[in-house]
Amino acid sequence: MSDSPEEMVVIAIDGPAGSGKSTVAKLLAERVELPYLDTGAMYRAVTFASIAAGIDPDDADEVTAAAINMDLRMDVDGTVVVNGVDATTQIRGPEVTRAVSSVASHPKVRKELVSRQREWARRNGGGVLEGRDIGTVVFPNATLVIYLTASPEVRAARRAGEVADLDYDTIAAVIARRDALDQNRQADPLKRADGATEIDTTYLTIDEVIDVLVHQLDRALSDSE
């Protein structure tokens, strides 16, 4: 299909870990009443099969066909099922947490995850969608393209907050390692689209992140008509 949503409405947020991305998309999508997509959990879910399988995850042939056969159920309520498993405390957990990256980084892997995330998009008539690469390689063209940014203080205390068996100084280091990774890998970097409205959410609330993308929002909406 087109990535390109003309007849539909898209918000694509992007954002390094901790930013806000989960907690301003789930909101946001409640307030416009549009579904939610949080695509960082389906790299999660191929993680966590692979892990499941006792593939190694810098396998990339072998994570690939994880990720092409990989049964995946996202429900509304945050449920996540991968291969018939109720994954949704594990795949949050250390051990997918350390080995998300490696995976994410494998280029198959991420073309059978965009389709599937346009599918969704098309089969939903359009979503809010939050990752890393929304805004500049599934989506460009969306209605509205956000990149969420925090300082790297705020996001390792919002994710110890998150996290009860690890501490501050150890997520400060994985968000550090997973900002690196994420940066500097081949396959679709995460980077801020051109043309997309950056916010630091630093020193915002939700409330506040919110309501400017509502904003944002009845902007696009009204300069498209």
Given for the second form:
Amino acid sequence: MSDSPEEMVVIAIDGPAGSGKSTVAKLLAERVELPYLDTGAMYRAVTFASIAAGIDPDDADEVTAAAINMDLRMDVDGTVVVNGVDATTQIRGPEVTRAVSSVASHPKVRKELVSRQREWARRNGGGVLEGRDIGTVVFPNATLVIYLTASPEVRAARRAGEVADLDYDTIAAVIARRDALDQNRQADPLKRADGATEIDTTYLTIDEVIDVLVHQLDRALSDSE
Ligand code: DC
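Alt. form predicted in complex with 2'-deoxycytidine-5'-monophosphate, vs. the form predicted alone above:
Now the complete complex, all chains and molecules, led by this one.
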């Protein structure tokens, strides 16, 4: 299929961990009444499926097979069911978080998930997708392509507020490691897409970010008329 979403509204939101992507993407989707897709949860689901099957996350062929065969259900309330098992909590746990960068580095795993993401948007007639490669690979011609950033300190503090059992220094180190892996991998590394609007959320509230995005979307839609 074409990745040119001319007939549908697609909003692509990329950025590093803790940049505010998930919160912003979810609220924006509600506000503009579009469905929302957390593509990071899909990489986490493949990681969960691989671990459950005893597959080494570094084994590209085995992990690719697990991705292709994965039965994945993602509900609007955030429930994630992988091969019939409710994995909502475990996909956010330390075991999956440690292994997900490796899983996401395999090009054939990415190809499978990118194809599922495009299919999801086509089926829904558009949507808000957040991840690392949405504006660069999945939907480079999206109606709106956004790159969110924030200072490393603020990103770590935000994650520390969400996770009860890890201290700030541990979280800062985990985020720094994942940033490096996401930005330096060969296949579709995290980077700002050409033409993306970059928003630094360090000193902005969520509402302020949403207002900027709604304004940008209105402009993009009126420019395309
Ligand atoms: O957004 P997150 O932390 O749940 O993402 C989990 C991992 O998946 C992250 O380390 C990078 C990877 N990822 C990716 O490579 N491409 C995406 N579109 C989304 C996530």
